Structure formats: structure tokens, C-alpha cells
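We begin with a single chain expressed as C-alpha cells, specifically the form predicted on its own.
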Amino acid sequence: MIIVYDSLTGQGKKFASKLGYKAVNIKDYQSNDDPVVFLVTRSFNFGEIPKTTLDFLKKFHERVIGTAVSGNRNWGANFGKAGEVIEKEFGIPLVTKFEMGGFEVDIKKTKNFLESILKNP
């Protein structure tokens, strides 16, 4: 299990590092035939998927078991919208949307999701 993060401001990296698994920047990800990957990404331009994330998903979406998306609640309905688009277009569950480096509730929810997936592959 590996966490791949796409982080512009460092918040996604911070969130990924709190999950307790190896975390790697999306630009540095090398396919090691990892059977499952969890994606931490972000939204830009009012809810679009970043190009780096889209390129990654085009290659590896079959491995991605879920996503967490950073954003700012000030964006209203567009807060973490990229996660909704990923869920719809790629069928990958949106586990959580988070602000800053993620609050404890966001981390716990994501860890619980990962543990349940790993126990019941």
C-alpha cells in the first residue's frame, strides 16, 4: 500500500504523511506494481482535476482504491470538487475532503477506510 499525493501548497503532503503509510509525490511515483494506491489530491480552477492527477489516473486508475481531496470551504459547492469528478469519471470512491493538512476527523476517517480495504481486499 502506498499513498500518492499531488500537492501544490504542501497540505496534501502533510495529510498523506499522517496516514501511516509510505507517501510519494505524484511526480516521483514509479510503478512498482503496487497492488493498491490511495490518492491524495486537490482541486483547482473551481473544482477541476489537476493535470498531474489526471495524467496519473489515466495510467494507474485501476490501482487507486480511494481519494482524499484538499480544498477550502470558502469555495462553497466547489470545495474538493475534483474528488467528485474523479469518483464519477473513474469510479474511485471519494473518502474525504479536507482543509489545511487535514483535521483529526479527516485523518481518522481515511485511516479507517484504508484499514477496512486492507482487511477485506
Ligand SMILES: Cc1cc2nc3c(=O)[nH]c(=O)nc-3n(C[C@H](O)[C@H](O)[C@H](O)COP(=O)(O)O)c2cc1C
Second form
Amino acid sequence: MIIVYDSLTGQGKKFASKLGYKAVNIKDYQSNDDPVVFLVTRSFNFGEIPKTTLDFLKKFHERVIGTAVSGNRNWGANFGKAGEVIEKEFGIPLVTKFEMGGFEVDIKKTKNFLESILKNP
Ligand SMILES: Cc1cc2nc3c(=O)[nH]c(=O)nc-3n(C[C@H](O)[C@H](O)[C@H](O)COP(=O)(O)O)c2cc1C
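Please give the other form, namely the form predicted in complex with the ligand, since only the form predicted on its own has been shown so far.
Now the full complex is given, and it begins with the chain already shown.
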């Protein structure tokens, strides 16, 4: 399993680095890399999926076991909305939405999800 992160200002990268698995920038992921991917991405412009993430999902959505989405509650109903759109459009579970580099509760929830899925694939 590998963590792939799409992070512009570094919050998602910080979150990815706390999960305890190898993490790579979405721009560096190659098709011969680990085929079990957990995606950390972000919300942009009223809940849109960033283009980098959309391009990645078009190619690799079948490899993605779940997402964690970075956002800011100041965006109200659009907080982390990209995660909901990804869940709907690609059928990939949204594990958590987080602010900044993620709080302990977000990290724990994500780690638990990853552990359970790796035990019972
Ligand atoms: C132009 C712009 C649009 C944004 N739109 C949203 C949004 O719709 N929903 C949201 O939750 N956060 C939104 N944000 C906040 C970012 O998602 C948030 O800062 C996030 O932590 C960035 O992640 P990163 O540091 O990994 O790039 C927006 C930020 C910018 C600069």
C-alpha cells in the first residue's frame, strides 16, 4: 500500500507523512508503483476536485481504496466536498475530511481504516 498525495500548500503532504506508510507526490506516481493506493487530496474552488487528482483518478481509480480530503471549514458546505464528489463519481470511500495537517482524531480514523482494509482486503 502506498499513500499518494495531491497537496499544493503542504497540508495534505503533512497529513500523509503521519500515516506511517510510504508516501509519494501524485505527480511522481507511476503505473508500476504499488497498486494499492490511499489518496490524500484537497478541495478547491467551491468543492471542486483538483485537475491533478481528476487526471490521476481517470487513470488509476480502480487502485484507490479510499480518500482523505484536506479543506477548510470556512468554506461551509463546500468543506472537503471534493471527497464527496469522488465518492459519488468513482465509488471510492471518503474516510475523513481534515483541516490543516490533520488532528489526532483524523489520523487515528485513517490509520484504523487502513489497518482493517489491509487485514481483510
Ligand atoms: C482558491 C482556493 C479554493 C479553495 N476551495 C476550498 C473548498 O471549496 N473547500 C474546502 O474545504 N477548502 C477549500 N480551500 C482550502 C484548501 O483546500 C485548504 O487550504 C487545504 O488545506 C489545502 O491543502 P494542501 O495544503 O494540501 O494544498 C480552498 C483554497 C483556495 C486557495
